[in-house]
Amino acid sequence: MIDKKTLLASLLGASVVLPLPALGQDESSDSDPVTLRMAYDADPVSLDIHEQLSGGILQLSHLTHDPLVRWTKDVKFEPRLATDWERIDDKTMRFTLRDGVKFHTGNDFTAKDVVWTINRLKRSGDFKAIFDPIASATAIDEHTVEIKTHRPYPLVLNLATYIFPMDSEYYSGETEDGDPKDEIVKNGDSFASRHSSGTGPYEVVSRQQGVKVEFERFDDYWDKDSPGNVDRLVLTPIGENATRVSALLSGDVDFIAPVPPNDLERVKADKNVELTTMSGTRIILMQLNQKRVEAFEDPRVRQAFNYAVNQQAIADRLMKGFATPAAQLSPKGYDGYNDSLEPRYDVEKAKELMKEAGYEDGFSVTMMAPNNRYVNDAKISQAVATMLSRINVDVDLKTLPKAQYWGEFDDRAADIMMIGWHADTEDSANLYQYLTECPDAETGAGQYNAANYCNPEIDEKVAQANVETDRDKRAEMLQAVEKALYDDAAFMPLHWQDLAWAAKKNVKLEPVVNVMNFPYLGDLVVEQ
């Protein structure tokens, strides 16, 4: 018998694999352990929760960790780590915390954890903007925890769907090496990005970057009301489409995401699997990068950019309609959703513009790309580019695998880069804190703005909205930064990229799956 806490203290990280039966194959005990073979198009960067801003990293977090609050299907609250909580004035939050969890070491969780994790959310390159506007937070008691904000803030639950508390003891003091076991190391090796201690369902018990991950049930998880019956999760990152799709198929794995839009129709057709899917909020854009190319300084050139790309064609021809066009960043149903906005595709007009700008002849760009992140990355990347060619734009492209492409993205390495994007507060500010606003290190925003565009007055109108109580108006003002946003042609904004999972029949997705596209497979039934 292998143990765990063996494998988690000292092995992560290490190219351990552990064979694991096949879903429902039988082993030598009369209680078979239920073990799902995941397929995901790439695997976490990281066992570091705070290393990266990502949906890889997030879903990680739900496996590992849990939060204080999570989202409900219909996008509203339900409790977690937190039992309840009520506002005390306009700028202070009181959370009660759950008593007898036990982190996968076997300490506590207390207030203490709480506190610890805020703090360090604060000092996380990709999390420090998100966190801005908490002043601070205060353990009460061992039960009981204070988050006061700057000023009004209308978002204090939101974030909490983000605070997954860390085991405090466990990431404090120092390696043998004398690095801080705390330390956030982006794309990089440390302490945390090899060892994890949540309060999850799932503890890691092997990692092999790239290869495999696998997971065994935590025995002691909080929980005992989840329907969850799965003991062992093997999550084998497989970025080429066809290939994952043909491993469900095939039956070599049981549960796949993405579901790729040209697969869609196969994948329904099988009658050993199930098509799950559900309309998204994750934008598609491409940032041009004002610093490295000065024409992009010109709102007019970068109004034709957004002229010559056909998002409606992208979404029909390459995503097989399984993508909405977008002319904002803002999906429908989020507060700063402005109806007035749609797609401006005129290629005449971008020769206009182009003209009109004294770039009639065009110019050179090199643009980068993930291959294996968003659905069709590749594919939608060259179609853009061949776009640009129509108004004399010639185009360098570059994919990478995602493993590769954060750290270029990390370093602006190119003219134009392609983004994806998922409000993590579900909120339309979200989305301008991380894409639009004026770079800034110190506070973390801007921290994806890989155009460098700046724009002070939208980003006090953004600032505005955020200490704005009153809902309606609220949603007036962030409709105004949209408009605003589209007029100076911010970014080349693509499309909304639906959602699709499939599995085997007897694994029950649907009650576990959602618009965040965080599967809670803590609460995943597999039927025997």
Contents of the next structure:
Amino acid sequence: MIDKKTLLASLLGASVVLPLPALGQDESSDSDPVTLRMAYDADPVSLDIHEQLSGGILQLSHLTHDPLVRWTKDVKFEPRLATDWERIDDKTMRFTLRDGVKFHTGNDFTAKDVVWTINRLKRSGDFKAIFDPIASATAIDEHTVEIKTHRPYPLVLNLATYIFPMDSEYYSGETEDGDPKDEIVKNGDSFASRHSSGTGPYEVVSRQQGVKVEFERFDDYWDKDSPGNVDRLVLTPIGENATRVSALLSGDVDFIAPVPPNDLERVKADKNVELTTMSGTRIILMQLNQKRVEAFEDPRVRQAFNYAVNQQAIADRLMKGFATPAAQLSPKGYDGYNDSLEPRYDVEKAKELMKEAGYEDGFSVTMMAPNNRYVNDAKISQAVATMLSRINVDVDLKTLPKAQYWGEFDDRAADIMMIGWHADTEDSANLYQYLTECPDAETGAGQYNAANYCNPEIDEKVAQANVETDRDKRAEMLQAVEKALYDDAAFMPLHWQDLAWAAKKNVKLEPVVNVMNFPYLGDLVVEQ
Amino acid sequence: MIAFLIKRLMHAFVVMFVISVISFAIQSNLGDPIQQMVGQSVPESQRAELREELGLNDSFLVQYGRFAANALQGDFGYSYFFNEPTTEVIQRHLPATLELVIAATLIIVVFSVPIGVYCAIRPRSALSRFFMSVSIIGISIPVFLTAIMLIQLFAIGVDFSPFPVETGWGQWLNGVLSTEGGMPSYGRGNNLTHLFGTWDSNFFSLDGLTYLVLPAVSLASIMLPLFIRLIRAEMLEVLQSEYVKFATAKGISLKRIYFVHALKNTMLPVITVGGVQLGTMVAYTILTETVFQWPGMGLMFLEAIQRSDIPLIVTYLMIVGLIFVVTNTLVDLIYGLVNPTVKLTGKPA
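Now show me the form predicted in complex with its partner chain; what you just gave was the form predicted alone.
Whole complex next, starting from this chain.
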């Protein structure tokens, strides 16, 4: 919330209320307030957490709101506003909600807020696609919610990580201009885009878009066990990579993300800051368009391309070790991850396959890649082009800024196109749905399948897995899909990008980072 | 005079019209703004709806006509990213850029005139040669490199110790080569003085000024050497002229000849170039502001391009065009004042 009353209240709160031991986080209540100054590459576009499905907005959601459940470091679920959950039947999941949780306005958090939030998510342009499987949400009593799905759906918990209950009372009614307070406006002003009330550890006290956002710790935050001791957060967007790193090294900010790969070594070498990295879940791959190039219809050619590319070398040399070589779409930790699949670099074998397929003398293809979207994207595409020249494939490469690239991607403008994908649901099925399923404009399947790869058998298997609610059985099915895609060489996987953050030595980042690329700053400890 | 201003006003309109057409024409190459607005899993049908809503499907002429009709009434449209009228967004970012340009201009004026004059009066002295060679380096290093080097030297600090630390002289030499750092590396800081409207100033507190130093020096770094060399060259020429020789022969003090007779005539071409360069400097703020995360128009423009925020891009280009037209008009007026033989309208007096 940023109206004046709350600003005053939180300022008073910081100076008057915090010293009371009953409300303070630790016994350190009489020490100075702890401020964390952080720099991200961009600031959230809006305070409305349902306006855009993006990293920036999700980061904000974890600050001002709390999800029902959240991901742990090893891709497991951790209870937050939901303390317990059980499956009633194939289509129903029952959540027990935490007692005694308050919103920033002081309203009590109850089941009706969860129902209200889910209904709003289903109206949000960006979120409605992933909330489509949910048929209804019902409040059974004050602290119990039942979520029903249209058909048996295994990923209700995954979706629950996106349910950040909003203060339904606060967002009900109309503004002075007569607009409903709960409307979601993509391109324009709305009540929710300028005001916020959640249950999260921080309240927004001031915001100047593109310049900075300031947060204060919420005094009545429910999680008294949280070790977090940061009283004030200042988020500054610094788009320029070199400047962001300089700001950290010169001590102007305490914490930065992302850390540009070219500066990883430099940051690591500095004795005042600490670099924290972990394996990420964003897969970088190349798609071979079968509609444009006849040769790509032959699985042997696609396999040959896979044998020709040295993923290990790209990860080691280009990415300087900050990437994990991939042979499949699902990263480790996902249900579909199949540990028997290894990168298959073997140029001789690749040449043999090309010969078998009748393309011993190779052919010419076009390739396109963005040059400012993924880490080292342009360099990676150059490396791949060079590697392909060893099997006599002549690549005409063009790299473009992301703003132009996606238009070309939608037009499928080149024979080979690069894409990076992170599954919004942290589940393998999402990867197949967007990247490998037969493209269908009606259902939206294969929306990013620039290979035009189509294998109805595999799609059928994914569909079966999507209604299997037994997690172990489902994992087995998904792993079989991953293997089938590998054998068919549906695409050229390259690597999963590592995640990297950097902070001053006294900022204890390690315990709060997770695969989602937004550290849980509510639990962050800054040593004094 | 009046006729001149009216003529200039017509020029301005033509220039603005051309800029608006060009910036509108390139928008199809600026990328798809929808892509920047929605999440990855949003289906095509919904994107099409949004595109229709924003009027991006209309033909070029329809879109331009709509824009021009609104623009004539002072409405330049809404920024896709800020969800605000573009003119308001620019008003908010303009003061930061102007302050940077003013600070850089001050640095240029304060340093270029004395150094340029000195180099002209004593062309063969060691100091002059030093200034000349440094200025060549200054011209050849791009602004963003200067900026990054300044940050490394004065914000982060450099610890350089090629000499033995044990010895006194080694320690002293190392100290000379190393820098402490400590200057702010980005942004405008928190100690801004509110002047009026959207104008918060860095000029009125010591803390605010420290934030201004590095960006202003970087921005000045490209123009300063240029002006030193320009003033030096002009002054050398003037010193060769008949009237200076005559004044010397008359026995007027050298000081008076240099600073009253010669300098005045030296400044004529310098003013012309200065006016044109002021516009160019606004363009250079794009680089400087990006490196220093200076929240001005240049940074805003670069980000608008990355986000394909077309209304904001068009408005920015038009406003920068306006700045160019206005500064050039002013330069011509000043020129007339400084040198009365110049006829503004080109007609015989």
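Quick caveat: nothing in here was measured; it's all calculated off a predicted structure. Rigid core here is just the name for the largest C-alpha set that superposes within 1.5 Å across the two forms. Positions refer to the first chain, counted from 1.
The two forms, fitted on the rigid core, differ between the two forms by 2 Å or more at the CA of Y374. Annotation for Q479: C-alpha shift of 2 angstroms or more between the two forms, rigid core superposed.
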